[in-house]
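Below, in structure tokens: the form predicted on its own, a single chain.
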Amino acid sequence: MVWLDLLINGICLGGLYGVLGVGLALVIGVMRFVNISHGEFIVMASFLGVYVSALLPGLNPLWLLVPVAVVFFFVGYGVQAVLFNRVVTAPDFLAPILLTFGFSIVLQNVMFESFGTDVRALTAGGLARQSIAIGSVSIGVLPLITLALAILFFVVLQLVIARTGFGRAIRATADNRDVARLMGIKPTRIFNITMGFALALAAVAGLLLAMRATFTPFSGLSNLLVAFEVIVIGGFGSFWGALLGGFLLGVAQLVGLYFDPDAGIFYVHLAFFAVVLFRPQGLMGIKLP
């Protein structure tokens, strides 16, 4: 039953990792744009959640998910429109990486100046201590809620991409932005909305992560690494692959901690290395040439 417990709780943790990566996967899939500052936005959402919770003591932090996501949608829309669109079509592939890398350093130092280096966490109250017992397996209520939200986000995102007019515009822009422009689609507007959705998902991930772990202004890099590992393991271009990659990393982390309590997320990175070594196209990605 120990293995069943590790598997179930690892999948719950993996749902959170999937949400960490899906926003980045969306941006890369639509714009072919690597946002190095993705991790910093996750941390900013965590700090915003802590700040609002301090102003409204006793408020269940789950109620913050929607308003914080809306705020970060507009942040993403604005950042893309004002800053990132300047380099998203640049012929030099290094331009977007250098710009977002520099922007991540700016955000990190702004958070450092604003909040200091103290370790923070978002208190979930009694929700963090509640669990459901199924036989000898105990599952936390908060991890179950996180898993349910992750699956919901992936289902909604897949339906929007596959079944709506806006989703068709996204797919057309991702396939060939020049042809999409000839069909009356404005790629820059699609890019703005895509980044808005990506950062809204990043904000939700930041709040959920802050309820389960501590963070500092310098936690963005670790978040970015996990997000990259999720989408690489799942395979570029596959949203469900990102969720599957999150599941794999979550299970790998808990199994590793079972055998080596001091390992941290070492086995997460080891699982990533193994997948890249033996299946570089990812679990659900297309075969690379």
Given for the second form:
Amino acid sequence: MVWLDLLINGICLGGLYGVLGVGLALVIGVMRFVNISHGEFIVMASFLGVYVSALLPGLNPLWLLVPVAVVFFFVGYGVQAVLFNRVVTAPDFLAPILLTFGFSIVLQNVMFESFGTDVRALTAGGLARQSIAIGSVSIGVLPLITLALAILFFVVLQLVIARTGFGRAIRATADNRDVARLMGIKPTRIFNITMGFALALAAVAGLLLAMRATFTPFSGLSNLLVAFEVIVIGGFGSFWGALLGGFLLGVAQLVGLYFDPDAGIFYVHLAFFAVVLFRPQGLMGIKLP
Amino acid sequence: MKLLEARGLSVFYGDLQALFDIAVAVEPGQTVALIGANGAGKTTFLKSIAGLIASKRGSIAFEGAEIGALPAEQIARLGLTLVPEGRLLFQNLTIEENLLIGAYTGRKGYWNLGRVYELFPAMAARGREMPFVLSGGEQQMVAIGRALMANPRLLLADEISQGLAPVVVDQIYKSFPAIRAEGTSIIIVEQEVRRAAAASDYTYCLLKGRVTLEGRSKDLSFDQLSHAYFGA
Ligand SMILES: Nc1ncnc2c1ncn2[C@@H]1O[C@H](COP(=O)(O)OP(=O)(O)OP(=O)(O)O)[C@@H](O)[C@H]1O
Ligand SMILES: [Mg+2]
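Requested next: the structure of the form predicted together with the partner chain (the form predicted on its own having been shown above).
Following is the full complex, with the preceding chain placed first.
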């Protein structure tokens, strides 16, 4: 029963990891652009959550998900339009990496200056302690909500991309920018909206993460690492792969912690390493020739 | 008023100049052929008209308005649509989605999904398949259909017979009268001189980035054409 317990709670945590990765995957898939500062945006959302919660004591932080996601949509749109679009089409592949790496350092220091290095968390009140017992397995209500939200976001994202006219334009732009322009699609606008979606997802991840674990202005890097591991494990460009990758990492973390309570997220990296070693194309990726 | 008028058009790839002082005009309703050997600059001309190449000098007027400085996505909205060389269908979109995205500009007119399927009936049953399953000729039909979905005033067709069997090419050229009948003018880029002359009202011949011959297609002799084509 311990195993079942670990598995279910690992999957709940993994859903969150999936959300952590899918925004980054979306951006890489659509604009071949690696946003090194993705993790810092996740932390900024956590800070925004803590800040607003302090202003509105007693409010369940789950209510913040939608407004914070909306705010971060516009932040993403703006950052892409003002900053990132300058290098998206740069012939030098280093330009986007250097820009977003530099930007991540700027964001870290802005957060450090504004909030200091205190370890923070978002208290979900009674919700954090509630759990449902099914047979002998007990599942936390908050992790369950997290999982449900993660699946909801994946389904919605998938539907938007696969079924809507806008999603069609996103896929066309990802395939061939110039031909997309011949259709009347303005790639930079697609990129702005894509980054908006990506950072909205990052914001959701940031809030949910802050309800589970503590963070500091320097937590961005470990978020980025997990996000990368999720999408590499999933197989680049595969949305469902990212969710699956998240599940695997979540289960690995909880199983690891059970045997080795001081391990932190060491076993997450170990699982990542094992997948890369034995299945380098990722779980759902296409095997490279 | 001319539908399209390019004057003194020079186009550059970095330090390399690909087109020199080109003057090309298209009257409403006309089909214009652009012929020339490999590397003559035909694709460069079409791409610069469509706005995909920014580094250019001279003027390009479309329906009387200067479009030389506009980006491709804005030119597309004006009703100037390019069928690119090599078809370049979106590989991650189904055949039907490839057609639908052609209508992204929302331009109204005769052409819609049903009408494109009428024009190329073989495609109608295959809308849910991915483009890679299609033969070259079928891909070309989808590429033309995708362009028609924008209800263009001017259709630029770059080497639509490239790599296709002659019977398939015939089939594709048979769709042109229906396209013209809806008031769309066409520029066809073609390597095969005779076919280009037969399908067009007016012909331009390009050689090494310069117009070496132009005239009404039926007035040009094969000798004149081959001379201008090879520069011999
Ligand atoms: N992206 C590019 N960068 C640099 N030079 C280019 C580029 N594209 C074309 N050129 C050069 O410009 C000239 C004209 O090329 P273009 O593709 O327009 O010829 P074309 O007439 O379409 O030939 P083809 O029949 O082979 O399609 C050629 O010398 C070619 O090498
Ligand atoms: Mg060409």
